[in-house]
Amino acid sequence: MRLHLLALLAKEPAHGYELKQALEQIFGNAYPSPNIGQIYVTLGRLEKDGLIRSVDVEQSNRPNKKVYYCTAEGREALDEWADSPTEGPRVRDEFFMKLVLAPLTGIADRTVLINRQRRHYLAIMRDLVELAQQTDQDNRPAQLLIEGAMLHLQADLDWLERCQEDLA
């Protein structure tokens, strides 16, 4: 969440509720709506770390609001974020560890584990299909986020099939 908020602030100064609305507008219902409390806690940490600064803006009929700005240090952090690759495939997969170790100890059958995991993935896939249908087709970031999740899930389903062929 830190760098997501920082990226929005690099575009333009904003207060917490504007940042929440921007995330919701950009990603739609494809990305869980952030908790406003979490946003303000994160903004406080970013400010403490010198990546953003804030000014109080006076409002006539409401309490003052804090508007946050990205600092030069914040832009440097964003440059590093943009220039570094994101974590790739996970080698320490919790399900795979369960798949290999549980049958060794006699606490579970591999076929049962694979079938349970497959049902779980298929339920998530159904939810993603429904989410895609409910998402504004013009919101490309949201559509791409959902599509990416579906492709990762399909790869996981294919991998389960391979595990069943090789291990069960």
Given for the second form:
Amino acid sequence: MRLHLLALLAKEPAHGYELKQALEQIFGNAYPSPNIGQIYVTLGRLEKDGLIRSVDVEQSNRPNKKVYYCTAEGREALDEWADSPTEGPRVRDEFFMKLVLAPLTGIADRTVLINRQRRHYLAIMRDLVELAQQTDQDNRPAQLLIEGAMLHLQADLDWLERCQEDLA
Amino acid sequence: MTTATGPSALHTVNLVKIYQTGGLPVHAVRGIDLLVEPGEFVAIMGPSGSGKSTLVHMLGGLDTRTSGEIWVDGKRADTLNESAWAILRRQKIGFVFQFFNLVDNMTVADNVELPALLGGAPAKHARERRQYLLGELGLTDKADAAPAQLSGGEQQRVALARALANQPQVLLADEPTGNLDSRNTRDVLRLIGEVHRQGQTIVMVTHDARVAGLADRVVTLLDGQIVDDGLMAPVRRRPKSGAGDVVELHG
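Can you switch from the form predicted on its own and show the form predicted in complex with its partner chain instead?
All chains and molecules follow, beginning with the one already shown.
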């Protein structure tokens, strides 16, 4: 979450709660809403590393609030983030490890493992379909995030089918 | 076969299909027992060549069985001849194919209305049903077009509308979203969900997990046999692990 918050601060200075709201607004309910404590912990670390600084802003009838802004060092970290490719597809899949290794010990049957996993994926897909219907059609980032998750899940299911053909 | 509440929508007993195309016999379906209750939505999944299409084609009488029984709405159907199957389909079964089989020299509107009119529905009723279905599928402005003027995805949606025109007791479908982009798939998912809520029985072959996820029950085939047959878990609200895990962004 470090770089997500940093990117938002490079756009404009903000306090913690505004960052939480911005993430929720941009990504919709597809994105697990970060809790405010996590956000402040992350901001604290970014500040300690010199990537952001804060100023106290006085408020009437309330305690001062801290407004954070991005430093030159922070800007550099963002550039590096933007300029490097993001992690590619997994080569180690937790379910696949279980599928190959568990039957060796005699504690599980491959067909049972595959069937259970398929049902689980389909249940997740059902949730995603519902989520997409509940999410504002005009919120393109949120819709694309959900669509991306659906495509990954479809690929996982297709792969499961291949595993069933070859292993079970 | 009947249950306490009445006949099941579809029922097969030890259903077998062996193709003999020149050389060796191919066992496409090897003894399938399947019971579908009225109002149930069953998705059929499995790798290509596992017998999914052969199974639904036999359920609709579009392919003959080698042995075993098929019961539709409590009546034995595997022993019917072709014309008796045609009547049964007209009365009780809607079918959406992987390829659309629309009538080329009729408009989209007429294609969709035809099954309802053949089934004896009043013209006004057939027209209203057609307008509703084309509207739900975003095809209202294509009503007067010829099928050949439509894209593959549009033709596929017309085929779905046609299959539902007669409000058949059973909708059989073979990969009904195979040619659709994600936006069109959304319309199709919504309509399928809607007719299912209205009580439509659906048996659908699909690779598409979005479609299968809507089903009450998923039957998985491998080498012509059922390897899994289970009810889907009911929809959970914002699961702690589930959708959230899948859509988590990498930081």
